[in-house]
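A single chain, nothing else alongside it, follows as structure tokens in the form predicted on its own.
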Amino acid sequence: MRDYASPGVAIVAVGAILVAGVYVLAVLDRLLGMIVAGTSIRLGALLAEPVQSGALLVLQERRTTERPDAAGWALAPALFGGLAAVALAMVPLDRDIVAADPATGFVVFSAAIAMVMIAIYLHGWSPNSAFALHGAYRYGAQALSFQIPFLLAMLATALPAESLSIVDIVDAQKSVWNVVREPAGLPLYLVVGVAVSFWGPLNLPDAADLAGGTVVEDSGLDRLLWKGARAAMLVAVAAMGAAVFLGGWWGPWLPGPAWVVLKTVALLVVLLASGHLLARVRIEQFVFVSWVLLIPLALLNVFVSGALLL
């Protein structure tokens, strides 16, 4: 039986990891942008830029609209960030270092991803703005398209462990990582990871053709919190991908938590690079590809994984 820290300690630890992860993500995103653009890299400016940008947004005046749902507008980023924290809490740093290890951790993580749609719709609906609401509807179509391949890609990782516990799923990868057992699973998962945080080529709810979409009326602290929640979800998705596909804490020489961090950063680089190297797709293209290609491929991945186990 494992011994766990108190809930308060676990909550503080998850919050601290998320804040650190968001900062690292911001630095990596800026670094990749500079590399792609071919601009010179100054380490000091690179490390200070996320803090400076955040401070400017905090000092910026808050915008409002005519007859908004003020409570919903404030709740949306809190809900989004809270779901990211719940998702990250399921990721073990080592066999005995995990904020929460329910027997159905897979289900908890999947539920957190599914409920993101509520936060996005609330954020788009609350300002009482046409473009913001349009962005919320876009995410509805986007989410309904990626939820099935996401669940199937995650389900295939649970088959070798014969368990829905994330700790058990990682433990079952001691000899062979799931990315080797199921080579199609990780690419499917990464596509979903970009979609759930609507990052890079799948940034459809907050796209430029909608003048910013759900964030068109956001400014100041509101915009900072929303950007932070999006980044936190991307960190949680990358961390879970490192756990269920790349063996989590398994690796030579280094301690388990170090391997989890390194693998998470590696997946973050892949996810962030998509935003600098790939053009944004149209919503109808993503929906078509999801239903015609991603879902059948995810089903095939599950069938092949099951057949190999049998």
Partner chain sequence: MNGLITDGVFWLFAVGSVVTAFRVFRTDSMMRAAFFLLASFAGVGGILALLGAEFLGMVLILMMAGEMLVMAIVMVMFMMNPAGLNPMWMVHQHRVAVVAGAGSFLALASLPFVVDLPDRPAPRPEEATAELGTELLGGSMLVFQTAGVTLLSAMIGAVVIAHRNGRFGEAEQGSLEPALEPPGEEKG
Second form
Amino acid sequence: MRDYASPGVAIVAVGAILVAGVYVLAVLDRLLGMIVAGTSIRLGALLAEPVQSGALLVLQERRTTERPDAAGWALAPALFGGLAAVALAMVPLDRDIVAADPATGFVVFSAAIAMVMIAIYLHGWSPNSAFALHGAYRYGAQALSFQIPFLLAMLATALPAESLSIVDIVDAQKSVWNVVREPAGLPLYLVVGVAVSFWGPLNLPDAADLAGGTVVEDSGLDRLLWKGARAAMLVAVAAMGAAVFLGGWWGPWLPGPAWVVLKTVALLVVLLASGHLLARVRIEQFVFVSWVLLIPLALLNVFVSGALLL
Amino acid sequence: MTLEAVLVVAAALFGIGLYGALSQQSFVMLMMGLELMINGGILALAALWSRSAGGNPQGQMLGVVFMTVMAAEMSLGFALITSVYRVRRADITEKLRRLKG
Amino acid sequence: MNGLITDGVFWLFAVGSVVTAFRVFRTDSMMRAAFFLLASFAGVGGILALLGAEFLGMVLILMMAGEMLVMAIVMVMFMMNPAGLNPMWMVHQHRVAVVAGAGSFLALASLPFVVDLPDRPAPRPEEATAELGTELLGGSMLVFQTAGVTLLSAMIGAVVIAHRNGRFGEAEQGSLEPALEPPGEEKG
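Starting from the form predicted on its own, produce the coordinates for the form predicted together with its partner chain.
Shown next: the complete complex, the earlier chain at its head.
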């Protein structure tokens, strides 16, 4: 029988972890920016900055456009955040500490990632604005390209566990982590993870060259919620990467949950650093690389990890 | 959640899908109707699998086959829409009076 | 208590799924129609998970998300009035369709009350996913392979049909603009 936390506990726990994760992410992002730029770091300002800019957005006036799809506009950040919560709920903190461990955890996570493109399309389409729709289309091209490598890269991790449950996948990494078993998996997953929550070099839908892309018409609370949901998705992607590639709770000395948090933060640093160190990629380049390079590489990864198991 | 209740829901989805597939002029809306009909079929199948066929795994297998049908229908449908638009500039069924390409 | 919650969730999904399915054909925008259809599919996916077919339900949602996006792109590319700024009512043979839809609903919905279906519930729904996996690569492997080959041929067929260069040169050759007035010269 699979483990499920009671609904109330699960909702509160996942929500709290998401909010904490988004805060940590905001601080880390700022810190990495300062390190890369070589400016002096003032810790107090660093810790207060996310709260300040969040409060500023709450107080800002909300805008609207001519004939928007109001329901869709309001729903998009909620859908995006909810999907991040679903994705994060699949990640186990320890063998017994998990919000939900269905036998199909892998598929639930993949379905959440696939629904992200609907959330972003809805967000770009609903304000009835040209740049926002451009952003939505860019994410459409991006998402349809990264879906297959993403599924294949994660699928390879399910092979050693002989199970689609995330707890089983982590459990099977007791002796060897998947990052050692299949070296191509983690880099593929990280590339795709940046693309899923369109961060840094793959921030094409909300890009500056579109004056903000899908967020161009958002202001105030709308913008805060959307940015929060996007950051939450990145946290969920990093946590899942830590679970399926870096061995989740397995590690010496420290208790399991501490290892999960450490590994998640390590992956977050890598993901966020890409935003400060790499130039933005053009959409057609990303689509080309996805179909021509990443899919064959991911297939090879699956074949090799399957052959090693035989 | 009795078997009858799920089957009635499946029938409702099928009926709405059939209405859409017959009444809509736009190709895409027509395909949405087809999708809904297959959707109702999958739901009825899963209900019978879970409540009436003793959980025989071949029932789920049939569900996978249904989804294959759905995917094939969609891919070929979109390809035909693209082709028809290119040749005839048609986006609704009324613009296709002749079958000759 | 547990059964009550399951029932409540089931009816939530069921009513939501049917209402959104109906709204697909009663909205002014094709984009909204696509979103409604996706919502309907998500509801069905939820019901499948409740019935114990977790894998099928989740794969249905996974598949439909991608499909709706393609559908939305196709609609904006080719269809008139995708934005829903004007009322949309593009139907033909409406009365026939209503009768057919309602008739098929009544006929199908009465079936479970007329036919005496055997009452053999699945014994272990929590192992359904593992059983499906064994079945896919065991007894039904040939079916699974056939489904895979069918999808591959559908993919190849779709590429061939949608390709710009047909057997007889460029597909656009001889294509015509639609007539602006309804009774205008027949095109194509």
